[in-house]
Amino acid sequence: MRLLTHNMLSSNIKGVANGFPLLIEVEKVIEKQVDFNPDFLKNIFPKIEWQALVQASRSMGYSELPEESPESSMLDSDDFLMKFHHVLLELHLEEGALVCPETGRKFPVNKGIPNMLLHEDEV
């Protein structure tokens, strides 16, 4: 699961009001390499929210972004767009579970592929 992915879920349990960002427990990360657009990342960059990002890449091993939400000015920069690419698109969870900020409850991550199905108790 790439973490672009990751970005756009969030808890959908009844009752649960804070179901964003998902925390990520790691068992295992890949990286698979992507062709780099710039203009994918220039585009995608105002509907990311950038706090939710650099936690999660933080706990998947990666520490190279800015904790503070760059000026849009920085998408000029080359060493700044092949960063946000490489945590955005390369960065894949393979192995893991999303954890429900608010209940704790885990989807796990198999194959790279997030499990988000509800319990009956939970719609």
Contents of the next structure:
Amino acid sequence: MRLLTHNMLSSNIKGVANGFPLLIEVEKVIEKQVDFNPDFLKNIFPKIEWQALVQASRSMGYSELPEESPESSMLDSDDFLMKFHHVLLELHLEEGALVCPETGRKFPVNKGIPNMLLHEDEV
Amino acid sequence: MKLKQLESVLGDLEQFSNPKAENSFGDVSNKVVADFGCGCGTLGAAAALLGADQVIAIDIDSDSLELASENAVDLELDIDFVQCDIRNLEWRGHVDTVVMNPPFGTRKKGVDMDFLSMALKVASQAVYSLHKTSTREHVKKAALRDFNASSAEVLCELRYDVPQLYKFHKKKEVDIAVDLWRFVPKRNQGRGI
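Having looked at the form predicted on its own, could you now put up the form predicted together with the partner chain?
Complete assembly follows, chain above in first position.
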């Protein structure tokens, strides 16, 4: 699971008001190279929850993403775009868990696939 | 070239090799696409081959997801998979386009409409979906009246053979008429925050 997906997933337990972002418990991170596409990155940037992305990247062991939400002028910097690209698309949580920020409930991640199936009492 | 590649690799899914999605509407190329109820991943793979920038494929079943993962690897496609029941998906923000071949609702009544409802919430630009032709009027009404679609168009009608895939299938094979729909959510801002 890459961080682009993590940036859109929320805890789906019934009654949870603040299920986003899910916290990340890391057991194994892998990196998969993806072709650099600055147009895609500029397009997707306004749709990304920046804080969630930064937090997630730090959980995954990457600390070079600036904490403050970058100004749009940063999108002209290839240096910035490459970091954004790397974090958003190339870091994968292969094994670990996503954790509901409100209830602490863990959604396991195996072979890169998060399991968001709910138990009967959570629906 | 991409279309040929798609057709040769996904031979079984001729019914949904939909060049229209890309050629007429620009809903797939350079977009973020989600495949709801991906099964073994064919639609998501199709979207990736047609130039989607990122594909996220969601299904409830572990075996399907495992197969879909393997298929993606075989096709050298980079697709993210999530295991979830679409009916209780919680999504922050939007993807550009949702593609799906939802369960028809013969067993879990109404599940096809649950899928459509969720798809129209999650997509900012377009939803492509397959529904039985026999439900055409019902689908159109629900989409426009209840699920916030600004438009609902049948792109084409397909007939396909469903082979005996599941234990609950009583016949060896059944021939059904299916509509390929394109829905546009009202929001349709293109930015989808």
